[in-house]
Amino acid sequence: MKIVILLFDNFTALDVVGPYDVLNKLPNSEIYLVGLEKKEYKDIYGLKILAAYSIDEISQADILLVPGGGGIDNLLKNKKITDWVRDIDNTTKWTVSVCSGSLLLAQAGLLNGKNCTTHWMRKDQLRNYNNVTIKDERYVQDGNIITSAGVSAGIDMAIYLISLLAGEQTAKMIQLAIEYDPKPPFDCGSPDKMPKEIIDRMKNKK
């Protein structure tokens, strides 16, 4: 199972590392970290992850995963990247995204007529693309595409993807292996649970 994860500068670390840790536990899987160039890419805090392959070296995947982060906006303007995403999607069993990574799928035309989701602060941006239907869910499957909401939702999406590939029992075993049993200290992980003044403050920090 060839799993390709796209890297770029200013990615969100958990978007990459969460699904990476889950999908690495899939039997007979091999993960390829890929970037526009073969080099180290940094998240917004300076964490570096090496892309051992460039997109010129990867032309096929069983799974393509596009993470999100502030750097995704630069990729939307890069025709070489959007063409590559579209070409890889033609070979995949599953094409998936985390957080704002769904914007790149939309830019490549892969979400036309699809149900999808993204980070709550990116939903208006995603609505600018024609013929997408945004759902308020942790992850949304439509055909062979799965989009997930913000950051931590990528873990949920990856476990769900494991269940589709290897069965529910394997997915449950992997969920137990990473002890994924969230009990956050506050019930405020989505905008509908948060006071408006806090949401407005977060939006104004952009």
Given for the second form:
Number of protein chains: 2
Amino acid sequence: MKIVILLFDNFTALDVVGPYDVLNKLPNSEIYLVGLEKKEYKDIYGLKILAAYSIDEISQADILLVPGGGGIDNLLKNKKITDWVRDIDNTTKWTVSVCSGSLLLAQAGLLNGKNCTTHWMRKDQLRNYNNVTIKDERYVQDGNIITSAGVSAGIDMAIYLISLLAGEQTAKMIQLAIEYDPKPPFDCGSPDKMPKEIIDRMKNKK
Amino acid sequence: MKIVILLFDNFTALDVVGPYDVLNKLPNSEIYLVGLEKKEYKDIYGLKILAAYSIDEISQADILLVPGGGGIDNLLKNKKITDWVRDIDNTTKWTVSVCSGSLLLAQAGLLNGKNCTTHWMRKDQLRNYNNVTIKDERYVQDGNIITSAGVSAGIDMAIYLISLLAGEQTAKMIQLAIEYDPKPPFDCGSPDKMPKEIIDRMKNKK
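Switching from the form predicted on its own: structure of the form predicted together with another copy of the chain?
Below is the entire complex, every chain and molecule, led by the chain shown above.
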């Protein structure tokens, strides 16, 4: 199973590493970290991760994963990237995104006519694309595409993806291996659970 | 706020990056990635992350975070590392661990007489240390030490830590920023939620 994860400057590290630690546990799979160029990319706080392959070297994938982060906006204008995403999607079993990564799928035309989701702060932006139906769910599967909500939702999505690829038993064992029995300290991880003034302040600060 | 995260070969990437993405959002904080040497360390699957500082360059921290992973066992025998952990703990406000990182705290003597936890597969090993009381909780605070359960528990612990450092409101906003409203596909993330035969198989495979 060839799993390709796209890197770019100003990605969100947890969007990548959450699914990375889950998907690496899938038997007979290999993860390829890929960038526009073969080089190190910095996350939003400066952590460097190497894309060991350029997109020119990757023409096929079983799974394509696009993470999010502030840098996604720069990719949306890059025709070489959007063409590559569309071409790779033609070869994949599953094309998936975490957080604002769904914007790149939309820009490549892959969410046309589809149900999907994204980080709550990016929903207005995603709504600008034609014929896209946004759902308030942790992850949304439509056809061969699975989009997830913000950052940490990539972990839930990746475990679900394992269940599709290798069955429920394997997915459950991997969930247990990362001891994913979450007990967040607060019940506030979704915008409907926080006061509107906080939501507005966070949207304006972005 | 000086936050020091220890890297070593065969660390678990999510143990580092979960708390990293949470703690980086704390105002006026800086994260220092530190290793026995100043060099790149590989996670359990080969992902390289740079320790920009050697432990010789770091003699103080407000927060020390020790992640886990298969490589923790090699550190336990390294007196230079255990001495450094003990010395740094003398300067910290909080010393915390994720997953099997608690073993290094125990080896440094910091869990003597303390309540603590670790990855469920590591509890027998942690129990070998003198005067250590293991709790079946997501994270355990005792004095200035907070230990967490396996891998993904570092996210819950880091949000809780933010609430101690900067108050509940800031912690809630950071939890919302990473949209941490978990909905795992299965209810199986803790060993008491899976059949004993699976637990035994996973323990034997380790």
